[in-house]
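Here we start with a single chain on its own, the form predicted alone, put down as structure tokens.
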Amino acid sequence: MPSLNQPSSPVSRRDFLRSGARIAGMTGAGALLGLMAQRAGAVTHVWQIDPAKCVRCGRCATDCVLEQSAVKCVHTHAICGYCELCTGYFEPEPNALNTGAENQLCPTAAIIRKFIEDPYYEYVIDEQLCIGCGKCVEGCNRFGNGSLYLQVRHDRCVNCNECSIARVCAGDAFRRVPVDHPYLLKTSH
């Protein structure tokens, strides 16, 4: 019975050689497939919603696999007015001008009014609030001049291969954009 402490046999030069040829190979043989699975899986396309078809019929707040909807409202302040009695922001026919709950249109109070100055008013989404119901949006494109508008936040999505809201979306407003160029952005009304 041999030792436990008793020496192996020497390893020959031609089975050190062959040894290392086998973990060279299949250390570079999963290092490609690693690469290819790393291309293959990479997100080259993301899902947005294109502004001109989006009909606001709240199915985002509702229809996203996540909890809170990745798809939220933003505020084109180039295009807005600034007004006192803005259609997004308010109730259509409010009890006053104020930010009393009973007077905004929207169900999270996601919309922040600041003065400015009389008679203007600056508008600014609460991104952390939105749900992405669109009441806001359908508010501003019906009586105002379309300045707040709904978009996939790329930051909370998880990129879905079939994104839950796209198939549902009433106005297939939901499309498949380059990863470089995500937002499509509402430059005019």
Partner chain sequence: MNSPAHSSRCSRRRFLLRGAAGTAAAVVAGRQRGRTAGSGDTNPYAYSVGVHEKTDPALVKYVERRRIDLPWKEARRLAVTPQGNLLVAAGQRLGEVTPDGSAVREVPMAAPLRCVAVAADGTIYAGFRAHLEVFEADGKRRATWEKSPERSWFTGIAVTDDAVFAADAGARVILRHDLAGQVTARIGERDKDRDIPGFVLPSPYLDVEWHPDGLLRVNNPGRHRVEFYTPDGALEFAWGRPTMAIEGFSGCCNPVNLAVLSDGRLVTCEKGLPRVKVYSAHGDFECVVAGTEMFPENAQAGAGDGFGDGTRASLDAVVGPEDRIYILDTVTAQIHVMERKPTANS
The other form holds:
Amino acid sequence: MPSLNQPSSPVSRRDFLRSGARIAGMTGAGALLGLMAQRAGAVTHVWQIDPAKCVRCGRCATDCVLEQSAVKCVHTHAICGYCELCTGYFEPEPNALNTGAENQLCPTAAIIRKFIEDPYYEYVIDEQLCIGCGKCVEGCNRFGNGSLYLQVRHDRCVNCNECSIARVCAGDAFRRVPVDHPYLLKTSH
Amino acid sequence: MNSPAHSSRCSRRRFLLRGAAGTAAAVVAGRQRGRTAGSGDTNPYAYSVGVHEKTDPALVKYVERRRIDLPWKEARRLAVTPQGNLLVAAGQRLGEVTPDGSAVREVPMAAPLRCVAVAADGTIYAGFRAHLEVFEADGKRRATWEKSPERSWFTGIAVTDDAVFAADAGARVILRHDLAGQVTARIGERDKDRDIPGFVLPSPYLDVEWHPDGLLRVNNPGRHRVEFYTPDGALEFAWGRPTMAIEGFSGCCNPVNLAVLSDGRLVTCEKGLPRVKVYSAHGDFECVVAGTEMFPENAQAGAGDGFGDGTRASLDAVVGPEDRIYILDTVTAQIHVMERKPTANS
Amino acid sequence: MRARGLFIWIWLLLGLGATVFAAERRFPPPEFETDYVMPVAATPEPRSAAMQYVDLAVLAGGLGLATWLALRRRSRKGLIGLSIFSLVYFGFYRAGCICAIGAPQNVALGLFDNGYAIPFTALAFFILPLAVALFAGRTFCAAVCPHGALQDLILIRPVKVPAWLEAGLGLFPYFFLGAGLLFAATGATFLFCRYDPFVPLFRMNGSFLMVGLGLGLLVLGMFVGRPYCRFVCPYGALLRMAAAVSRWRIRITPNYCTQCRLCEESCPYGAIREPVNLPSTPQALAPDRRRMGRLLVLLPALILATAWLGSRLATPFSKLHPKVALAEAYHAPDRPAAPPPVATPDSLALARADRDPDGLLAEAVAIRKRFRIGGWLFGGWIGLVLGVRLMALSLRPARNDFEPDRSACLACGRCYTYCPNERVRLGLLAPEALPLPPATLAQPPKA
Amino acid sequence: MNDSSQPPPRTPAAEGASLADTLRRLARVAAVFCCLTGGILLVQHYRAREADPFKSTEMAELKRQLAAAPKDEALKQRIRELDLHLRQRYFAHLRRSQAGGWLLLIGLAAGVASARRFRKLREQPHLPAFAEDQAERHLAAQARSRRAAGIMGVATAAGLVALAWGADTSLPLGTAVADGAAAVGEAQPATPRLPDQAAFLANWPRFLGPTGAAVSIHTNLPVRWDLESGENVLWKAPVPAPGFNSPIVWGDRVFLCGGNAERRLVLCYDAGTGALRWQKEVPAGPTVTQKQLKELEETGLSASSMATDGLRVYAVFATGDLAAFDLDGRPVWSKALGVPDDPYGHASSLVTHEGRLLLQWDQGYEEDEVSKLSLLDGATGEPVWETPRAFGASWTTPLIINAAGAGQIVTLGASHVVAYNLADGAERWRVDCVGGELTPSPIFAGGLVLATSPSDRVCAIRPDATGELSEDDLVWTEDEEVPDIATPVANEELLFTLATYGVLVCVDVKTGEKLWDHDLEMECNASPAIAGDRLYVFGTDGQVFVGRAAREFGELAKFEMGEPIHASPAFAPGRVFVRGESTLFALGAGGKSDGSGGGVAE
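Could you switch over to the form predicted together with the partner chain, since the one displayed so far is the form predicted alone?
Every chain and every other molecule in the complex is listed next, the one we just looked at coming first.
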């Protein structure tokens, strides 16, 4: 918009400066993009708990941004002992080895106990009820084989940029894993 | 900015007033938060067996005399040589230490060693996952016994003058071998006719001990008891009950290992609540050798950080000369040397 | 931050390692006599990786549409519609993650932590709105950002924020940006995400404090236009800088300014600037020039002083890093000698620290050192921002028309209909009703 | 001033007004609805906080009751019902807050939409006023803005300054380390931990062993040894400083001290090899004169045995010089207490308790009021407390016991047995039952304090009363062949007293009944010691008697060592340490040096 009446146009001078800055900005953004593109991952990452580092501090139940934590207990049956007296299922000194509420460890009764054959019992997690508190995990890990452990369930997790549980995890057990291998499951070998 | 100064000032005042009100509301909300917060520093879901981690000092009749730091990783089991030295099954080696704790030697093995026993003549019987090997006292291999066809998982050996008893946790049986390695009897298998309920083993801890009174002692962790068998496999009697209280066996599957004192009394090792206790041969709780306080790391370790096969935190005990009890803590790889407290009325 | 580095390698190791290291299998479960079939742990899949391309496409499409609607179509209604869509998609459906406001942190962490591979979506969310702002102004803020859309839609009765207050508070986003980048680059925490007031509302969940803050901002936002965007948003600070040099811009009038001043109160965000005449004599500019000169001389000193101040912040700032916080707690003089009878999260963390206190201390020291270096940069940035803002406030702009400030304009399009020329364009007013264009303009620009 | 792509409404005014009213009403209703919903959610939030189903005290109480009455079926039923109720409430709460959130959202949307619409209807077109002097106002506005920006900058800087200088760090590092210099590994280790009770019992940390009753837990000790043939003699080491004090043992180290007028030494020997690990001189305090030193040399400068708490060793000499060293011989602190007024030279030995040092500093005569009992901080030597004692000089060692639920310090003084609180040094109880030149120390066995009145009687006192006790409160007394120098020894069952003229008497600890006596036919100053079921006795002419610590007399061995012995032995696993007049002997099975004894639990 050259002005005919004025000998020098501050507007055009400013426009020139602007263009320079814009080009500089674009160059900078381009350089950054080039630099980062080399490092950028083709896959996104999701949060997961390394069961070997989990210390069962209970913060998974209390610190998730979701009302009901995205962390749930999972059970690898292949390393379960199928104990009649399961320390992940029963209170430390159970009154009797039955499914009465007074004997159960789980605060939401999310573990289902089923008789298979003498002397073996199967334990299954009901994820609708599980709040991820890790109480059973500690019981199983302390005395048993550690077949119960906590994992982030990705059908629930909203994958925050910075996981609010990871920030306070007492065991520093959270890490980002590639989205195509989203679980750190215990296996039988 | 073009509005008259009056109106601008007026709106500014209004703005400031509203801003102040908003700030006050935020402060009140913050205060409220401050009052109700503070539950974050405890774990409302803590699993606690704390009361059982403390042992009544009056029950502890042993005192720790020495603690040996083993130079080897993955120490699993102990045995005592006729000279009174200690053999340690540690990873892929067999180590020997003096009772003072100085390492004498180590013999490399082809596979992780899971159990070891020494005969009176010094012959060493070593158990691997699915087979047994026999070594001379100097560590030279004498024989490799045939690989067991079953899904074997050897976890304990006891030796007599004419037989070798091997506890196979995988097959849930005690195999009696002659000295040439032939299986001559199967003991403890589930058998309704002989009233043998069978071993319940959620994890590979099956130990067998022999005593000159002629009975084999075998732990049955899933049933929380110790069973006594004749060498022919007849179940003579059994005792033990599940409870975290000191007189019973804690957790899902204890005791994990056994040792026998010279008069036939039994030393039992537990995991989870790591503790070592002495029972009379008939199951009367006598005293505590070492309470959970002595093994804090072991108590915390649980099933974490496995030896590659998922086992990790357990205790093993052997009885040495003068009925001294050596306790191996598999987590710290230390041997605790325990001696009876000197009291006149004991 | 965490040794999340190399997780690809960890995966490789886990994959191969299954045969190399963990050759031993675990003790097998019992053999069942009945025909019991062992269940296998279910592994619900995360949101499909392909969906991130959808996010990206929505972002790109939204940006293009918003730019078109604001600059070409000049449609406030269209922008409202797009705002609602963005609010629903990026806000309530994507629950605020992924989000351009948080993306600079990912970039900073990716730049300084070799172990962190930044997801390309985060990179795109960082770059795209910025690139658009370089050319077309803050159209991202107008209708694509869910935070902006929410606040824009909630505005009922705007109160004018005095220009001086806006100038003062408007510095905060720059400071916040500097701090957030510092904390992200050192791997301490993602400050923008942590103190994001609206994401808890999108998720309908969150800490009491943050939900309260979000609701408070919403109520405030009914009367003060976009309080978060103007006085907090760190990504807004970046966009502000980009938009300052943008190629195209929002114009109130589609044709020429009649100097009717009908639009002067129309912007709820205080972005409209009135015409300023150059003083008649060059002498009148002298005080401005002197001040400018003084500021130019003072600027390096100011930057140095604040940079030094920034470097002194390493100790308090580094405590936000979990590792340093743990080391601090471990070495605290009042650390309880014995763990409590029932383990607490803190006692468990301290027990972890106890396993390798020297390693932890070394890490904490290294992190603090990074904070010291970063603190110099952060402090210098604060001084720079302050100095440049003071200088900018000393410049005397030459403006003939009522026009929106390039940086402050959020491209919401509210001012359009106030312009009689726009009404002419829309056919609501006869062209004859307008005064002629000012004589200074030879040719009115085309719309 | 609102968003409108439409011109202001062209509808008739009345119609517009009625629509505006409706909208206003709608907005108000929505606002009230939102406030209500929000309020309910808030209340719910707090109620859920307070009545967290997983922290129900009612449930905890019921479970406690069940533990007490494990067979109570009704109780079980109540627990189950409560459990179901709590969990139902919890999940109902989850559903309610979710629904509440949506309701709030919908209400908010409706309210905002109608309020916006209402504002638009009510909007008055902006009528710009005529304004003059744009430039002037612009300049003023810019000046205000500059000020505001400046204030913002200053406020930010002030906040950052407060943050920077208000923060402190507990990381153990100097600025140099923080600046990135290496040497992180050299960070000061945390304070070393005091050894636990087991380690204390496994060692010989003071005169007469960990319990003060001269009882060792070690059993694998030799019955006899022969200095001529070297049988069961592990090593011999010369002791360059004379003294009547007895050796102490910690881990692989043996400590003793000694001295003459010229110098006083603290010596540390390797328990495995006998090598002198270190020796340190304790110089005389500034007030000690040569004349005093000469006089003290006559009676003995070093009769007090050392003590250790596992971190430091402590020694005191008759010169009144008290010194602390760490186990490697580095001086920790020292104190010059001044030469005590004591006709025979100071002889009370030191005692430690959980890192603290107990010092019985009796001297002069009753009326001098110069005696005191102090508990010192082992790390600094600063007194934790001090209690004056109205007694003259005595030569017994205090005893720390845990009885009647409290730590007590039992001492002898003049004619009394006096006990103090370990916690604060306040006197707890006393009984007038002893007398003479008090030399044998009190011991504690079978729940009884056994105090020896030299050549008079042994008194048994149950230490659970307070105040002044009478003769009637003595559980028993025994007055046959009572020693005047050697402290008796006792295990839980049997007490052995050893008279200076060599008569050994065995007494039942519970009843005081004498079980047997036996004349060993030797002169004895050293207190005997029990290890397992054996009793070790040493004579002043180097005789050794090893007998059974049993209800019947039994001799296991009797032989000569050839060097006068005045000190009580010390024990370690497999080893007996005996201090002769000028030699320290280590005696153990085999006589071969089987390695340094490392690895004792700490």
